[in-house]
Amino acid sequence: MSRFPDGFLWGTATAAHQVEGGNTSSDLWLMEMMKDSLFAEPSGDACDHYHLYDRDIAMLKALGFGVYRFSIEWARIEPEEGFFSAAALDHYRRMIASCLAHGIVPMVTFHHFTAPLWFTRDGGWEDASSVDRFARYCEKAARALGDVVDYACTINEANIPIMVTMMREAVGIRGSGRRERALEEAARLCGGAVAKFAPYLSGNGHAAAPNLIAAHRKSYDVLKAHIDGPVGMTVALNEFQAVEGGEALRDMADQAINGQFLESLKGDDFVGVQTYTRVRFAKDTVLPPPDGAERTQMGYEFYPEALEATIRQAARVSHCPVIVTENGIGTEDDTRRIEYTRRALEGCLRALEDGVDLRGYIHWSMLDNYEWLEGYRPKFGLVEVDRATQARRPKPSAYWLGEVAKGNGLD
């Protein structure tokens, strides 16, 4: 087999604050500009993606892909809490209008690592609180947005902070401290509480994770009464395996990172999946990738065969069709993320073969991006972008996908 369904999704992915620019209401903000920031640099202007969006998003067009997943900014809708602003909603209102007028399915996601920094300061998503705010604000931005939306994620990657809470204590991180001293800096100058302070990659993974998992039940209700279209979340998902002895860690972590939150979006109408590599378990501990093996720029093992694994994962567990909503590679050379990318695909089409419901595949990332606590040095885009010219170029890694997605297969 080496074509895919009719009407199979093929895109690229971004997320509002690593390419808009500018996202000065958010916590990572204050976060990346503290003198002693846990950041490598700050995201400042990014890809300008706030007002260049039009001409990226007729050049996905012309490259041959036929669906956008970003997201709007929650930091720049509701910047204090109660106040929504009708000029960011507008904004994002045309920024998917610019997708409809270019023939781009437009795949809006309602939360994405960032959030305003009156929610942090306050307990963010460790706050029982979190739920009933974030249904609030998917309640306003769906009222202005919801009848042009074609797919609506809610959450990304919502097992996200268990995981890397897990990963943290599962190697047996003790750290210098430089970590705890941020989360404190950033609550002194904020005048929030250093209790209370509870940003979402660095806070507390087991105190949030059910705060998440309900916030996406009473989101996806609240979406769903304005979105005709789909509407689901999105979760992290690597290949867990385990070397002898390392079985019962593993499947505890699977557990924990994976299972609850695929078991909790069971009657959904589809399930994102975003996979990057695998994750292997010894006895006590998580190993590093194999002596020799391939690393990408991140740090992860080269191993595009993950992805079928956590396909045929998510479609076990949630019983919802599987949409790939972010898959690539940080990587300075394009072939290796041909590659990279072409093995992924052929694991795809092994899960269709066996009867998977799949129903999309969307590229990390469309540009070379701002990525979080590494900055600007990784490349995960298919088009490079001239830090000081803001000069889009689409590398050969962008031709060769978009004409794979324009013959729906792969040769």
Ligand code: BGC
Contents of the next structure:
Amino acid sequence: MSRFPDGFLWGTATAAHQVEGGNTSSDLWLMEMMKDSLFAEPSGDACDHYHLYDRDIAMLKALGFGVYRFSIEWARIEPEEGFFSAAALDHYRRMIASCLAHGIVPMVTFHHFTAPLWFTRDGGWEDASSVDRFARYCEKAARALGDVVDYACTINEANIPIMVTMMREAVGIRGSGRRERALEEAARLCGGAVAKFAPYLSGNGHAAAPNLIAAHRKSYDVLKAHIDGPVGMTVALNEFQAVEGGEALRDMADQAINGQFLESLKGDDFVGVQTYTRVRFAKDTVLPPPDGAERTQMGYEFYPEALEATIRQAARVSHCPVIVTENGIGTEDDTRRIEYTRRALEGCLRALEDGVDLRGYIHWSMLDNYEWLEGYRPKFGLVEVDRATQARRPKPSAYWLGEVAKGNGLD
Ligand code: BGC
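The structure above corresponds to the form predicted on its own; please provide the structure of the form predicted together with the ligand.
Once more the chain from above appears, this time first in line as the rest of the complex follows.
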């Protein structure tokens, strides 16, 4: 089988903070700008997608894609607690209108890692108030945008805080204290209490996990009241494998990082699967990639077959239809991007053949963009960005995947 089912969704994804630029009310803006930052460089103007979105969406359409997954930025919409910016909401309404005008289905994510600084200063997701705070923001945003949103994702990778925390624990890194010092410095700069400052990716994932699950459940209901289309959550799913003796650790990690989140999604309209590689467990430890294995710019093993396994896992555990909402590779060598994506799509076809309800494939990312702690070095984009001129240049992989999308099949 080389054809995908009729109506299969083909798209690319971005996240507001990684492409828009100037996200000055967010927690990470402060953390990127401060002395001894953990970030390789600040996000700055990013790809200026805040202004250039219409051009970018037109480009997606011309390449052959049908869906654009992007996030709206909570820090712009509610820059101070309780103040909701009508101007920011209007901006996102124009962006969705641009998708619709170009014949692109908008898939809107309501939270993609960044949050308003006030939220993170006051305990972020580690504080139980996060559930209501997030639901209140979703209510305001969905009231303003819900009639034009097609697909909605509540939280991007709600399981990644606990994954990052547990990986830190599993590999037994005795931190140099840099992370702790950075959190202290950020708390001091924004006038918060050191014990409370809790950004998504560098806080305590054990404390955040139950609140994130509860926030998804509550915001799912809030969004459903305003949005006719499908609503779901996305999960970071690496394929977890065990070498001999590693089964117990693998199973424990799998339940804490993947299982409990997937189980909480039963009854949702879809589950978003986001996969980049595999992780191998040995007795009491996480293994590095095998000797000689090809590595991506992130240091991950080049292992596109992981996607098939995680699609099957997500379908089996959540009982929801699956959409691949992110899959891709950080590489300077675009031929490896094509190879990676082709092999990942072959895995999608095998899953479909076995009857898995897989509805779409959305590639990360449309543009070379701000890769969080790593700055602009890793290149995940189908489209190259000259950040001095903001010129875009689609890579061969963009034309290749666009043709796959247009033909709805792999040759
Ligand atoms: C995130 C993206 C990120 C990508 C590549 C995903 O976990 O959702 O924001 O850029 O991985 O590392």
